[in-house]
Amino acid sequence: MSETDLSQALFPHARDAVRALRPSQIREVANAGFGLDDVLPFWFGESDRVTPPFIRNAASEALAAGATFYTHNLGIAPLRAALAGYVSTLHGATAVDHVAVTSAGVNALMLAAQLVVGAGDRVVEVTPLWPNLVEIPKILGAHVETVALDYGPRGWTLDLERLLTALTPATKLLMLNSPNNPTGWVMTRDEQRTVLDHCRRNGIWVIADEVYERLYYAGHEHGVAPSFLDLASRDERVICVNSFSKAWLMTGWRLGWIVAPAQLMDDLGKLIEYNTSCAPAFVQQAGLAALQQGEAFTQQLVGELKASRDHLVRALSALPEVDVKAPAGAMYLFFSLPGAAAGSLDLCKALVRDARIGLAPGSAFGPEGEGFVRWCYACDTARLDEGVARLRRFLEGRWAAERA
């Protein structure tokens, strides 16, 4: 036996598809900053505020009442009914038998992919994109092709013809995230209609990640971004994924949902059983409170986020050589920064080390994101101002060093 064979026998590895997954560069930067008390963290996609009291209290009351047992795989009946009502209000009639509760939005994405994708299938995605979406089909053995957004005077835009060309009859699945993480790009209603018609003609599944749908600033009806649920019937090849994390500040609760054809629900229930069995009962009660009592809170939150977005855009625009545009949705600015083109990961590590400011590197969202950085602006303006001041000092130091 050769040394290589002996090494493989003594030190077994995960299967090749898992070993090939790219590690999270967002986590890599954040890990460099953990333990440094004076770092301003803008790297993760979450607010600096805790979950509202009415949601936390609902969970506490459920725990006190003993809600610690297994539930139905697809979720407790009151939460599924409330979700069906919520989706119906935003996007048209949706019955309970089209709704399933999941243990987080990312779990919903994995479950949705497991429903329709297998080894060797071709998946198309629009990038730059949160890396989890790109890597999930690869775990299942699928092949992922990407179509890049363009960046220009109007910010991030989609070349629709390029996407349609990529969606060949050999394509099994289109995975789309709109509003998009990291760019804030939002797919228009007309773009969605064109893409959906094309996918129908070619028998292509659509998984729409719409977790940021309420974080939309362009004044759409109901304060919600355009959704495939507005156009598709509930029993065609469209699966929409959502989460409680963003609109109700519940990132740590890990609660999401899926809207899908009723014909998939029995099989989805089996997948949930073999993944997580069910979402925790007391967490589901918290989600129910969010839906029943949280609309005013969500609307206020969106107004505050829009104000923070506009404030940060103005502040960053005042910095030389920084190119930033106000996006239509989500909670991030994805902008070019001097030095990022040479390596955004190294730049973000330097920002943590030398400026005590935590941004996410554009390369974390694919090669199309290189040259950019992501800043989550879900915090108060005083923290944003301090972050901009630190960034300014960092850039001025670099410029001075280059001139020396």
Contents of the next structure:
Number of protein chains: 2
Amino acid sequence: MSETDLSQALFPHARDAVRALRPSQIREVANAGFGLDDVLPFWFGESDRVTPPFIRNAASEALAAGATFYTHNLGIAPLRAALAGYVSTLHGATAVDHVAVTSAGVNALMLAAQLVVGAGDRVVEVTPLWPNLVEIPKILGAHVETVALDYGPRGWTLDLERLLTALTPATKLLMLNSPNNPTGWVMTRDEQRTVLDHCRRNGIWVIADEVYERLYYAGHEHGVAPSFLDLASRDERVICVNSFSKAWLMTGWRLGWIVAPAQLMDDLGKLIEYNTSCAPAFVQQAGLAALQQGEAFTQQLVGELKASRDHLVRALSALPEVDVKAPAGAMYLFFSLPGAAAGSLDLCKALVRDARIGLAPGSAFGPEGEGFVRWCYACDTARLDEGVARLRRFLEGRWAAERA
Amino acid sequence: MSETDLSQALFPHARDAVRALRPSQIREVANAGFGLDDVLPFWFGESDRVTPPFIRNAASEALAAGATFYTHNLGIAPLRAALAGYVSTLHGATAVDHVAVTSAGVNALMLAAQLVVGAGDRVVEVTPLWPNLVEIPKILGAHVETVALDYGPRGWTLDLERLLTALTPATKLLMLNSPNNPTGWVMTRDEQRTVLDHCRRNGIWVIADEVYERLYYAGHEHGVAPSFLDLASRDERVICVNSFSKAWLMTGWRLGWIVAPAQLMDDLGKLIEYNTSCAPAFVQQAGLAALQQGEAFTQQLVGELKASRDHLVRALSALPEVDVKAPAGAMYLFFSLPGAAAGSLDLCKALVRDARIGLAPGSAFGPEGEGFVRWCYACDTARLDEGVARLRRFLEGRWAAERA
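Show the form predicted in complex with a further copy of the same chain, please, because up to now only the form predicted on its own has appeared in this conversation.
Full complex below, order starting with the chain above.
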């Protein structure tokens, strides 16, 4: 090989669409705190509590029993049956042939996107938003248009007309996350009905990311957020994505599921085969235990999260110049901080470095999130109090410096 | 919504590229045996043995210790370090920043393909081949051209000139599996060198699926098959994919890894985030135990597989009109059977229905595999003998029917 050949071969890079994907700004902030062992981490979307023992034990028992083989692409039969029962209880009759097990909620989103969109397709999303929903269609060559939520006296709200205008007949897919990460915004039943009717008329698919549906504090209907599954038939262009991560504290297990038209299941099975083939058998057994024995746990968890939310809203509201409202869902406060408008990424790096408090910058969730920070309140109130105390000292230091 | 709108909304289907993906013919055969409890299953690429206890225990201990949280996208640090050490031992110095953990070998293939190919790209593959390698680029909108191996007195061989001719300058990627599933064909070191030089000159990426590298029976170089890692620098356009499934009997765990240029790792980390985010933490701990304590186990396993291979070759060779050769790698015999030329799918359905023996049809691995069947010999010799006895009775019945 000549020198020229060698230089051509070296320094390879990924294709442009992949290089253009956003890296995680949350990780960039976390890296700024690397080596600091006394940081209070509120930046990730994860509780600080370990998965409950009855779920961990189910996995260990399955391992001891030898559940180490491939499973059916769509999941083991008892888990699919339990999921169909669970979904039926929450959202009306749902047969097993509408349910598939996936290797995480994000994997379910990737699979659902692969089912529906390819190169050149137009996708619409409501932002600020967990970046994964926005970036996944781009990996498949699709174009993503965003419609921003508004922030006002009632917190984060949707201008429904703006969304409907964006959902043109040339749109292939609406990809929507409610309850929303990072804002906690929850789409109302009426909004869902209007959007679904519009999408039906225009032949637009809906992928609804409802992984936070149980983390809903408005209290209607068993404490479950409004779902597209409540309105849609099981055989129309609606794919609902969910996960064991939030309601059973199983983030690290990478287990999710999809509810979709039965007519899609053969094609979904092929995509699962070509993406991960199946979730680990013993992980699926743990998911089964979560569904069969976990309802009381989930209800208690949601009560604790609501208390944490209210506690943090009160504590932050006591800070001068901090504007914060209690959202109806998820496990985050997404609020403005003095100094964030000039750059939430820089502010969050300063917060971790100077105050040892880890928050996620609003800009991590799209330009629409700039000026805000995200605080995950899935921890005990003592830790929240210490975080607020550190934030207060940080802000007071800044104000003192400004006055000086 | 009008009746017309409703009929438009109902009966949705996946996009054309997904509908065109091949479903598994192996599963179609397995379905033909559904409800029959006395079938001897040689159809799947999986040992009949459970994962060894020291690996299962490592996962259970990690679960007990609370390893239920998200990990770094590229994997936990000790596993990446152990993988770098393992790869360095087999194939020369490999730093940690060239290694990423994935949610299965097939997931590694999907991620590697996402890194490199998009809509309209040209991909070349050598067949017969495990369908996953052929179908993955199609999900991303790429075109796949195949170059068929030849079957002759020396078993399966590659016409190297034909492959080089197919690797035009307009080709983006060569995706190659050696040792090969289903044929057991192993690309020689010289062939690899010629192909790599050609790809360098033409700016073609290589994704090498080397998950069967330890299942190599020619005995050179620690019993490891020739690898592109032995020839390539770590910074050129070569991505090697591997898995814990075969060498440590961990099929159901869905754990794999990628060795790639360090310059790709940031982009690979983003893709992992958007596909599965990470492999479960306790599964990664099990992989660490496999690497740290599993070498003797793997070496013994390979010896047993070699003995099974030789046993089955002898037993099948004793059947009239059955042509079978011992391949250098993997865990399959891919051989012609009387009647397979007329349709291996129909023959395999008849075999499961009438003789209770489960084989994979050659056509499952592309049209180039028609006329053959695949037998996975990863089981004890008693089961192999019973399988051969059933096959003999089936063939004798057919011959008797033909003579009558």
